[in-house]
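Presented as structure tokens, the chain that follows is alone, the form predicted on its own.
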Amino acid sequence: MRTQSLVQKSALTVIAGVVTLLALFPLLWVVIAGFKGQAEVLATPFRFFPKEWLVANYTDILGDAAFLKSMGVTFGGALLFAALSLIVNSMAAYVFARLEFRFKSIMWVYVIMTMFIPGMAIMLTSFIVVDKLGMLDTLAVLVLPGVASAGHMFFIRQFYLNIPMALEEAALIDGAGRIKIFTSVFVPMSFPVFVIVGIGSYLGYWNSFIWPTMTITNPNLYQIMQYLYNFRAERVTELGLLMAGSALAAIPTIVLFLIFQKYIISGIKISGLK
């Protein structure tokens, strides 16, 4: 029995290792390709490791002021977007989870229905709106249009529905208002689910490409995906530099995941969506 259990654990470990390697292979290839010379990146036959490890690609791309600026602008915008997303969506989730008002059910159904509308279907309409509002070529056009998210509202609302009513009733008896209850009772208990929503919002902003390309033409506001796309178009032969830039662009996201990974897992368990 013990031998059978040991075999099963070993088999699971091997399977998990293989799956992990397959999942990480694209990232590993990009990182290693950043150390290759221009001719080696797409050389045939395929070589995973370079003949000679070149650090110059990474030092050169780090010496590019436009790359560093796009990284900084994107990182700052992603943090702002995540913060606003948490504020707006958590407040809306609290309203739909705890308050009673006319047409609440109809409004919630309408909010949920927006989850099933593809973003591309409303892209042109959204562009016309932000153009009329004079928001083109501003940081606001990157941050504000996507802050309210039906998916994030639904996720936080499910968490709030599981918080005991006794806590809220005790705060009401003590004379606390709704805003006080939200900020003093619900927000402190929401850290795990806030981490998930915050990371999701951050990733959505960081990886966005079509919307920034449509709305931003000012090089000072170029997002990192725009920078990499323009780099590929203008310096098509310098694939080693492009791979180095792509690898460096993934670092902030990886660092955030490593910092918050245990909270992400606990948040998924608490929300019952594992």
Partner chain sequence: MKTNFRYDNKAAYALLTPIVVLLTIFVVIPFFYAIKVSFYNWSFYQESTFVGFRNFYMVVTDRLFGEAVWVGLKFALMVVPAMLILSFLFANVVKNLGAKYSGFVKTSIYIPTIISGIIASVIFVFIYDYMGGLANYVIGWFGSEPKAWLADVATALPSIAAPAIWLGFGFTALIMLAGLHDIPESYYEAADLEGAGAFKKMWYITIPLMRNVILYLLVTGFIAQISQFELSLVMTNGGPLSETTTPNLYILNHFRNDVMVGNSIAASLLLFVVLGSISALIFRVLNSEKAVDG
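Moving on from the form predicted on its own, please list the structure of the form predicted in complex with the partner chain.
Partners and other molecules have been left off, which leaves just the chain.
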């Protein structure tokens, strides 16, 4: 073991504390700004804490049916998106990790190739495609286009490659079919990798902004980032309300992250360096 002096140790602790505080500061600030009156958010001189703490912004924005609806619609969409993404990508991951079949290498190249096509290059023509399919202004246009992901498939496959062959062979001898093996052996073992991919999909959906803005004009389907963007443009003076809304819109994500953070942080290592 290397020895460290107490001074060194406490210096490190202080640095880490300061950086952590800096990283969290903008978020703390938006949460606290949500407690300020409209005039006080940008009061001069700058004040971090409100003179008096108001909960009106939070109760008002929570009383706004449009805000709640877009939170609800986005949350539901994000869960559906994450679930479909896990199903579609894990099925393919299992096939590529374990099965032999005709045209395997062609199919592999076909799927993996899509990983190198950047979203922006195809966004405009994707729009034309979903328009032709009559999907504009539906939940389908938000959910379906991103569900299949070669990157996620690849990530799950790396995990499946490490599951011992013997497990599968035992099930095969018992007469289980491949699909049965996938659902009853692989899926139950997939929890850690499903958490990482599921959260990744959820985040991608929850935070997406430009695609909903292009494809959704029906207010009943407004996504939360789209809502905040419009709110900022249309209700320019209601700063405290905007702050409260922004703070609340970050909360579901932060809560999910805190619940699963153990897996996410350990998953970063695998996902980043493979």
